[in-house]
Every structure is written in structure tokens, then in C-alpha cells.
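What follows is a single chain, given as C-alpha cells, in the form predicted alone.
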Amino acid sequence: MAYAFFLGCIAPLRYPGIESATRVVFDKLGVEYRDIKGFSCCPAPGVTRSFSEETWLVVGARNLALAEKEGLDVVVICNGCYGSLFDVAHILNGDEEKRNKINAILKEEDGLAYTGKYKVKHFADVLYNEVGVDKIKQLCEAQQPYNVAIHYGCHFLKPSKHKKVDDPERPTILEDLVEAVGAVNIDYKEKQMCCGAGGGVRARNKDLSMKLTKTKLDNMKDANAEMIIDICPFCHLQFDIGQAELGEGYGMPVMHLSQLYGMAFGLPKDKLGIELHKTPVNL
């Protein structure tokens, strides 16, 4: 298993936990991965597609022929990069004309081109597909016995008939991953429900957001959750630092799965970045 690893802007830029504990993980699984020289933003599609479809196409088809010419699959983090991403390979494998003129336009500035011979995949997708639940069971050396809520964000399953990641549902892979080190899954209401942040929904109004923000976390608080877990940056930040902005006590840290990931098999603290969240970790 080889990738290109695809960081995006909120892990690196806002937690680089996120970033240092998906390599850490990565390492003790055996997973290789390589940066790419020239990886952009995904760009974000509720901002770029939304003013030019061919501006988001041909960044994005950027990004996937730069891992093309490695000769590798794009591994990513973060459900808004992986739905950016997918979906601009899902049409530009669909529609010659449209790969062809922007193939036209790479070719020009980079002497690049995409051709969709390889694939995006989320890490997730990544632990469960190809690392397998077994050897993550294997590899753990401290049971992490918490009340976990489960987020599984807008983009991981969706377009269902597309990704075909999961049951868009009733997904079960994200239970069966943090159930893997002992992590307890718990039901609460509303749990398909979006984080409040994507879309630009954040960024342009934030009275919605945060109401849909409040609305997660007290189905989360009621049904007794001691941690959060998610496997987006962008969902994991409007969860941290939502927590403070509600002011409520909440006093749920906010986990992404590879740094849950790093507890479970023993690896460096200073590695995971979890003393950077707004949230506190006391666990």
C-alpha cells in the first residue's frame, strides 16, 4: 500500500495533531505514504465551484495528476477534500470533453494531465478496506474504554450511489473502527446530522452554524459521551472550539480517529497534538 499523501488546509494550518498523528499511525501500520511536491488546496467546492466550476476542476484535477505521475492513489484526511477531490474525478472521468479542455489548460501551465487511472480514498476507507480491523485490534496496546459520539460529517458516504463507502444510513465502519481499540459507540439522536461548519455555512452565517453546532452537541451530551470522534478537520475544529463559543461546559474532547488511533497503540503524546485543542483531553 503506497499513497499520496493529500494534508489539505485545516490539519496542517489548525491542528497539525491531526497531520503528525495520521503519519504516526500510518508508520506503525505499515501504511507508506509520500508528500507531493505541489499539492494545493482540494479547493474547498462550497467556495470555488461555486463561483467556477472549471476554476475548482482544474485545481483539483491538478492535485489528482500530480499524485498521477507519482503512480499513486491520493490518501486524505479530510471529508471535504475527499468529497472535492472524488467529485471532480467522478466527472472528468465522466465527461471527455470536460477532461479534455481541462488537460488543455494543465498541460499549459504545468505540463500536467489527468487521465483517472488512480483512485482518492479517505484514511478511513484506507483502515478499514485495506489495513483491516484485525491487525488494528493487534497493534493495540491500550484499551481506550470511553463513551465515544461518532460524527461521520456531510462527505465521507455521500453521494452514497457514487462512493459506495457504506450504508449512507445506517454506516457501521466508523463503529467497527473505534470499537477495534475498545472505545465504547454510542447512539444519540440526530447522529447523520452535519457539524454545522461546511459549506461555508461557518464563514457565512454563523448564528445557523452554531445552532446546528449546539443542536449536535446536546444529543451528544444527553446520551452520555465522553469524547467526540470525527474523521474531518473542519468538523473536528467547529466541534473544539464550538464548544467554547457555546460557552456550556460541555467538556467533550474532540478526537480525530488517528489521533485515537495513537493512544491505542502507545505512540509519543507530542506526537498526537491533543494538549492543542481549545477543548481540553483529561482523560
Given for the second form:
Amino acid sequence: MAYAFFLGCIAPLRYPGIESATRVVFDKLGVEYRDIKGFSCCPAPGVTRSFSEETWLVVGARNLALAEKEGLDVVVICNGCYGSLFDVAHILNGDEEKRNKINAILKEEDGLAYTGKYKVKHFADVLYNEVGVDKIKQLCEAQQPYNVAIHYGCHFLKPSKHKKVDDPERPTILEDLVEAVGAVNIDYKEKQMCCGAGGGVRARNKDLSMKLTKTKLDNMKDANAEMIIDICPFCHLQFDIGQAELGEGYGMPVMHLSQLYGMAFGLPKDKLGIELHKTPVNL
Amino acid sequence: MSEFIEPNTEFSKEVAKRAGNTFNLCFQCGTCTGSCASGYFTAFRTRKVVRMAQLGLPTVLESDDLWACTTCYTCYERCPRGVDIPEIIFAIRNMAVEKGYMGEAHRKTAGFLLKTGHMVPINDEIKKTRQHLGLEEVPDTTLANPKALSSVQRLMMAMHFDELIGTKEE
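The form predicted alone done, now the form predicted together with its partner chain:
Next comes the full complex, and the chain you just saw is listed first.
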């Protein structure tokens, strides 16, 4: 089963190494993906959904309908994109009146339609449930023996009532996925706490946003983490730039799971873009 | 001395119309507030937002604290009554924005979305970096497809998003 590869904004436009690493990792793992012409922003839930639920629904539905036209499920590499596209699909699937209204506008515009026939998946879900830990272990060429602080982010698991990916308070998917390539999962205080970037808070209230980030970074450091592993470019940005801005010498490189896997599978370093990070990755 | 406040049932009805009426299930236990990371650092009280929705107190629209929520969903996960608090916050934020209460940084970001189809702008440095990584210089999204961009723009305008973000903050 191939996927429509949904890029979002922060990966392609701020951390293109995440996009590039995901492509080579998908190739290595045999995950088929296709690029779809004309996708837009998911659109980002923090600002768009806070401003106008209807705009958020229609722009999200257009992205879903473009994938549907190609007969493909969607794969995302960002919790924000997952928070939008999964939730838009969930709302439209459960509300015929809203779905008809949105479809009437889409049809008039592009002849597009959203029917709910295809799924939205997060790439960590695809790696865990479709590729599987065993295959990942087999393909691992270079063990990554670092103490890693896993950051799930919020919208991969929650709202768990709809997403049903894993337990929102005590998940294990990412622990299994990092241990598959030899990394050591470090438990730390408030592990499930938000990075501080979401909901439009980074843009509107930087001070508050950084307080959350600092709390998480302090807790990770106290637990002797050598590296932060995320599955969301926005959390990634928050921890990577956040460490530089806070200037407290945390020295914990921030890696999107795709980049960790790129290293573990021995894929070309010039495709992983880790030298672009603000917090240096000296491993 | 405390003053009596007349509940504004119209306001409650409007929130219910947009977010469902799960806020009527809230018995003010405060699990949400106790679980709220933003509330730990600020005066933002999730329980109070839900109470204001119940009582119909439109002053909640003017509150800066309304924008402290990171939408992490921990409150919703832990609520013993299943109140969809993030949904309520989104609805109240929508109503606030319609009245012109919006942060300048948010308005600017919303403007990028309308102008480019993305929330994050592209620049020459990123184009060069993308090329070095072996990616297309400009991703094949609305950024490289003017037709796709105008379609997104028309959809947004069908929802009057352009008028919405043209409103000045009061």
C-alpha cells in the first residue's frame, strides 16, 4: 500500500533534513510513498483552528481530497499535521451535515470530494504497525547506544479516544522503536508534557512557551539524556532552537526519529541534514 | 463585595452550537486545571473557562489567558466527565477572533497561509539547503503550483478568512 506523502510546513521549509531523512528511510524500509502536487499547509491547528474552524476544515479537507483522488492513504511526519488532518477527517466522517457543506464548496472549487474512504497515518504508526520492530532490527547496521529522552508530543496520541494509537499516559511505541536500533530509553519527570510550542503559544506568548520548554529540557538533563528523539518538526524546532535561545549549555542534540533511523541504517549523512540543527549534533 | 452576574444563555448556546454541550457535564472538580502545563506557569484556569461557558460570561472572549492553552489535550484525557475542553477553547477562540481579539503574531501567520498556502515562508537559504539535500528547490506544494494556491485562497475566502484577519485588534 502506497501513501500520499504529506510534507506540511516546518519539515520542508525549516528542517528539510527531516523530509530528506524520511524519504531515504522509507526507501530503505520499503514504505511506498508518492508526492502529490499542490498540497498546502495542513492547515496548522494552533492558529487556523483557533481562528476559524470552517477554514481549518475546508483547507484540511482539500488536502485529504487530493490524496483521495489518487486513491491513497496519507502519511504525515508531523504531529501538527496529524492533529489537523486526522481530526478533520474524524469530524467530517462523523458529521454528515458538515461533510456535505464542505464537499459542496470543494466541488464548486476543484471538483474534489472527501468521502472518508482513506486513512491518515503518522509515520511512527506506520513504522511500528506496518514495518514492524523486527524488520527494523534486521536492517540496523549501526547501533545507536545513546541515552535518549523520547518526546511524544501531544497530537500523535491525543485525543486518544479517536486516535487509538497507544496509551496517552504510558505509551510504549516510541520506546520500542528507539530500542530497536540500540538506543537506551531514559525515563524522566513529566515525560508526556507538551514542548510548549503548540496551540499558537510559541507565536503569541514566547515567554510561557519557553517556560514549558525549559521544564522539559531540565527534566531530560537531570535524567542524563544524551539526545532528544521527537516525531514532530515543531517540537523539534522548539527543543533545537530553544536550547540555543536558553543558552544553558544543555548540549542535547535533537533528532527526528527519521534522522536517528538514517544513522542506524547507515544511510548517507548528507541526506539527513543534522548539521543544519542549531544545537550541534556531535556524536 | 461580590456582584450578581446575569447568566447570558445566548452565549452558552452559541458555545454549545460550536463545541457541543459537553460543558454542561462539568462538575468543577478541577482535574483539568491540575493537569494543565500552561496553568502551572500562568493564571490560566481551564476549569474557569468551562464555568464561564456554562454561565455564559462573554468576558472570557477578552481574556489573554484564553491563548495560553497549547491544545495538549491532557485535560480532555483526564476529565472524569468527558468534557471536550480543547473543543470548547477552540470555539471560544473563534468567537473572540470574530470580535477582533487576535494576537498580531497570529494574524501575521494567518496572512502567510492566505498568501502562500503555508504558515512558514520560504527563502533563498532554504532553497539552497533543499538543493544540497537533493530535494526539489521548492516543494511541489502550493509554493510551486499557482493554480493550487489560488484554489486554496478561494476556499479560504469562501469562509471569509480574508475579512476575518483584516479586522483590527481592539
